[in-house]
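Starting off, we have a lone chain in the form predicted alone, written out as structure tokens.
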Amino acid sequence: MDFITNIPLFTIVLSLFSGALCFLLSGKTARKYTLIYEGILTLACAAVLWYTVRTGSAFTYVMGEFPAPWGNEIRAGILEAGTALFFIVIMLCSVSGGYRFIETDLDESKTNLYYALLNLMTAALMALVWTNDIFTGYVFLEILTLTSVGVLIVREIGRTTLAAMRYLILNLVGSGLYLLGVVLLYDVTGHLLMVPMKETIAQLWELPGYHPILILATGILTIGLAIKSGLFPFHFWMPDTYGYATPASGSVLSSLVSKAYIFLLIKIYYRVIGTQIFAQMPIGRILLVLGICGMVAGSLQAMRTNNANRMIAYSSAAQIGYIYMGIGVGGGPGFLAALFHIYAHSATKSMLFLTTPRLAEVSGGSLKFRELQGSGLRDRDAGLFFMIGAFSMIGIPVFAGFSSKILFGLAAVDSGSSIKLIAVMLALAVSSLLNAIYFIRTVIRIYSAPEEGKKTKVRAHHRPGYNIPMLVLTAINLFLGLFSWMAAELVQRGLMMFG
């Protein structure tokens, strides 16, 4: 059993090296290989989950053998092992239901570059989860960022690049503020470890001149990785970046990237912070208020746009909103309901990336709501899968969706704010009726009739390449949405190992 403890670290590793060689690989090589690399890595995550529910603890591997200050280390417990499990899954799924796009999207040259990059990206992702060193965090911050840069503009077409510039910019901002706040945590606790650094922000909070620092430090932090993420008013990138990406790159960045910068910032705020500290600060009450006007703005901007892929980016943005409304809620159902969020959304929305093209191929290759009429009659598979899809976004009760929404009424409940409770409800009420409005009208003109003499193609079905990983997503969604209570009480016992 000493073995799986080195498997955080493997995969790691092996997923850089794996990004080395397939630079040196043919596409169709490099493709297989990727799916193959990616299978193995969700049966080592399944067995880093399954020792630590087993053991109920969690356990840390010290890089080198050195002690703290010195050393680096990787940490694993049930929330980072579900994660991992979870992201690996994703990934896997839509490398293989965006397949087609890439070969179709990308020149023939470049393919194993982007496999390439999937890997790398993989590797920054699986650092984001283990690593229990904030300034780690950063490096594999910088290396996120520059593969997700390059799965976007290796499609080469004029919008993708531009997105790609836009979405650079945007993101070494946020690097930069995150940085800052580490050089300033540095600076008065003499740390990067989280564990000790936690000690010592303990320590330093009992001296009323320290609060100022502190929060200035952990405000910074948190600007830097809600630039990256997405949070309202900083998510404008998203259309282009998500909407004219190749499928899978859009799937993977909507999906993945924003929630891995997400989850190390929850991970900051319980084992870095700490949650009681972190309660006292006004950071919560600002992410909170951000968080419900991102709720509100995305859904608003995706009423007003023609273009499918474009509502479901803004609709991502709305859906981040949820997940900093959680966490500004606070608290341990607070929590629980943004880190529930992220494992629905990110099940749901890579269905939606992934169908929308292929609604589209069946409609003159185009993603404008006019001539997708009678899609999903023309493509009865895609239709199903994004029909799935905007009924757990809109919150239709047995889908994840819905149980997302449960448990974020039932922290506002928890809270004891009445403004809280107030200010949620009003926001889950309102964001759902305006999910309902766009995704029903979307869901109603893919099933109409198209218009007499509209010259068009039937599908009568898709390849097991395409329907298998729409179909595991599928059952993602529904055991969140039946079994959500397994889902929650393993979160549950994730974060209590967190602190």
The other form holds:
Amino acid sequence: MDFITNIPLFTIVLSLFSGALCFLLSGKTARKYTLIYEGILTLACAAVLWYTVRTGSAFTYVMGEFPAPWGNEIRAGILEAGTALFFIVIMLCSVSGGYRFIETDLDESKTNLYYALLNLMTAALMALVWTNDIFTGYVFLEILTLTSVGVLIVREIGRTTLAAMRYLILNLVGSGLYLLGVVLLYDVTGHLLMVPMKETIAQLWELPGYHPILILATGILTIGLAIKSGLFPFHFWMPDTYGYATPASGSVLSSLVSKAYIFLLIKIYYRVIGTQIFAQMPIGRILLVLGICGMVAGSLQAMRTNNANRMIAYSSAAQIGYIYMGIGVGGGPGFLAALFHIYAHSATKSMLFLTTPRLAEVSGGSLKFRELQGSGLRDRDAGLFFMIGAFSMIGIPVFAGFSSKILFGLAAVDSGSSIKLIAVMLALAVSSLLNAIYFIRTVIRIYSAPEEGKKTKVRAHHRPGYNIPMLVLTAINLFLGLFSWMAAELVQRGLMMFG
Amino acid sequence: MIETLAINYEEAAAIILFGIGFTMLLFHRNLIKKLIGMNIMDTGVFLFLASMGYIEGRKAPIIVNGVQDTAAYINPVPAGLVLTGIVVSVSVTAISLSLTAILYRRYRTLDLDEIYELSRHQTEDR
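Since the one above is the form predicted alone, can you give the form predicted in complex with its partner chain too?
The complete assembly is shown below, putting the previous chain first.
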């Protein structure tokens, strides 16, 4: 057994330990410690990815050496390692890109608690990505919920507390449903580990009378995770939650937390239900319809708002719709497109959430469109990064959003159903058009000359430290856009290992 | 249909409890009652698990008098799951109650709709 097989567990344990340690450190030390430890985690996840790509097979870490039907397992394949690496890089960028606002938004005595919460959140994210046991999934799902509420309420204005309360209530509904789904599946199969569970489900599916209970359990579980990740019509909490949080929190919540739930869902479809059986269930079709509704509804609501952060938050709802549409199209290409869009959207959305407060900073601290006029001229770096993010969201070639839209189209063609093809193509066209309208409107707004008599505080230079995370995110974005075939091939191989 | 329900009355009760808690959590306007609903919902799931794990006439899986036949014992995993679930539920309740306390201190009401109305009149923070 190679040493590298210990690393996945190590990432979870180190994150939990770091969370506890940051409670004891001062704010400044906690920040430095968090950056160093996230750097270590990046290297660790990269090592696992390299190992799985090189050996071409996934490995399972058996905790406490209890063999398969008992005990608890961690599993690492290309997809798990890649997602863990991606999540930790985005986390690192969010922390280093948003720390200036953490310092202004938070009381100084509390910043170490913020880093403690972020580290615990990382532990939960890592566990959700690596775990091979659906009940462990439930426990870390709740930890993720609690830490997300924590990073929301650290900014002590009444609205964030209210937003956190609503977020918490919806998440509790979602976790309750997920738990019920898990318990039902456990009762039918008698297993909690994914591999024996899948074998039992495959046998039960052939027997008469088991279809309703399996579909019911999977459906309940799906609804639970869909509520938590914000699928239409459960997306109404998004603007308040993302809009009023401190930028690092908004970035982490929109690009990592909601994506982790979807990753778990895809993992369950592949490793517990099995794609063959999932294709025979009606759930996929419902997700397709809801996904398309979300794409259109999210964009329409984004057009109506007058605040940049709320617009980006509604656009998140639309992008979650894209991902569920991919799952709904189904088959290998559909899941591939959904996973690719998880990466593309995370890289782009965190960049947007980290640049808008910088634009607001040179516009009298307001995120209203009227005040933002000309802010791209006052802070040129932030304006440029906002423009890159906006172009990627619209799906302009070279950027990541374009590749994922192509993958969605190809998946629809591959599905062999003309209704799906027409629905997906129409949805993509309408949604891209709407995206273009409100994002290009904003880009034009921030680059047009400000009205007469407005204060124009020009920020000439940023310390380079502010731009490095943005450059990393831009690089990821361009990599996903220009070398999408490479990323898609990796995801493809990862999905083969899943199944 | 009725007969199956009567045989599985524990599971039926568990699902009814889950439904009651779920509706309360989702639709009740009072925050404390919402949290009570959440606890009822979780209790429903725990009852479901516990009743599934219990088999009449079998004992806890600790070997006594050298009886090694698996048919003599129950599976301990459901009970373990219930315990884990209770721990999770307690911590979630604690966080929710502290959030409720913060909101009450600020707005002097527990009605979520009223709090929402009050927060709309608050000055724009950013």
